[in-house]
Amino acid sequence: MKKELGIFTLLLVLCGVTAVMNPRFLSVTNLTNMANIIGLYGVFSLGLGMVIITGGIDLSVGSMFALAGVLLSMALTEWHWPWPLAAAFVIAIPMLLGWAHGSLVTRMKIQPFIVTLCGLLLYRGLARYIAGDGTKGLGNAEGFETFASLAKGKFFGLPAPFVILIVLSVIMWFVLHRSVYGRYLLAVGRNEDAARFSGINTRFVIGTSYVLMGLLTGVAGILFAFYTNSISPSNHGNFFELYGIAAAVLGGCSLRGGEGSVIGILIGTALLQVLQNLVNLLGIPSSLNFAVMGAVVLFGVLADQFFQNRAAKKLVRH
């Protein structure tokens, strides 16, 4: 909790600001867009963490994005699937594509970068050539309003991707920092030959984090595909990997692995999406929009380092 304390600290100071210059930062209406966006947003910045905490990486989350959103939509409004089947579909693509990433990775030792970079290549190939290079759409969900409410819908008045990011992220918390697989995605991510020797099936830890993050890549994608209810797949989804990535390594998980947390991830994911908010309800022009992002981060960045050093500095001396 340490380390997520700094960029925390950020977190709060940023809502700080925004609310006081612009009080609608806090109207309901403002609240539920940005805990919906969250909600998008987490759930597979989630996965790359587990990925990134293995010492991986996935650059193909993008692509998968619009691939899953095409058959999504071809699914649902082309073939007339029953709306769990397509959905398990889309689930289940994503998933079989991590397996091969997993395998790829694990057992023909090619970097997961090059893998994932490939992915992403193949993928929005795929998914432009599927549909034709045409935008597909989800229209108004006729034969699929329950999909469609479960996705964009709300329970308890809060947005479904959010209520689906708080489920998620309890699950993963106590996957990763309460159950054994947890465990051993740590230990893998710091040293392979280490948890080799001590018998952990380090080719399945590595493997099935790549699973896992297909899985949540699918779940991902059906809330977004349902977001934006319309799926050009030459933009789809672009650089959302960078976004998952920013926000797993803002929260504390190291590229080089062994360390992470989901609660770190989540801060990570909510700091991104706040600042866009901010730039936007401060009125800061659109073009600074970006600078003002990369600013905010460095500063953060910068800052927690600090304090760290300064803490550390304090222990030595006493």
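Please give the corresponding structure for the form predicted on its own, as opposed to the form predicted in complex with a further copy of the same chain shown earlier.
Next comes a single chain, given without company.
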């Protein structure tokens, strides 16, 4: 809770400073746009956070977005599938890929970094091949207007992605913090061998965390496809995995595994997007976006290292 409180305080301070430097930050339009972006990035950041809690990583998320976006466009505009079937198909594909990642990690004992790095290259290449290296789109959503309104409309005056994020966050909060499975996730992340000797099916826990990440990536892939309305397989979703990892790390998820919370991931996502908004509102060159993100991730890792060392020293003293 101390980590979440600290990062939330930092978020409030940053919002206050940004509002003072540029009052447009508090405009309804800007806040609505920011809520929409937080919703879009927050959904898949939750999934990445679950994987990081187990001590894993997934670098293929951005490429999954490209593949999902291309398949969604083709299913709706070329194959003319009913939108519920298209949605289920696009969500099922990343879940299947997540299952494959989990199987390679747990059964073949390949490092998650290597498995998902290969996925990053493979899925991007598949997306480009399937699309003929051309840009796909959703047009004016003719024939699937209901689907479009669910993905990019508004509920209770709030952007649909933000509302979806809140609903999924509540579900994930119960999964991680109020279920046996959530306790197993944290236990496996802290010490996989000890968890296995205590009777936990570590293969199942780790494998399902990648499937869960695939599910949330599929949902976010649909939201992003409607948000951009144009899917270029060569760059759609580029570096998105880094945003998710950064949000999770900033929110208190340790890259060593065994630590993290849903609330922390949400705060980390919001902090990243406020930083991006600050860069835009202050007229800072957009080319510095990645530099800002890199500095923030480094700060998060250093802070995690500091707290880990301090906790270790306290244990030694006692």
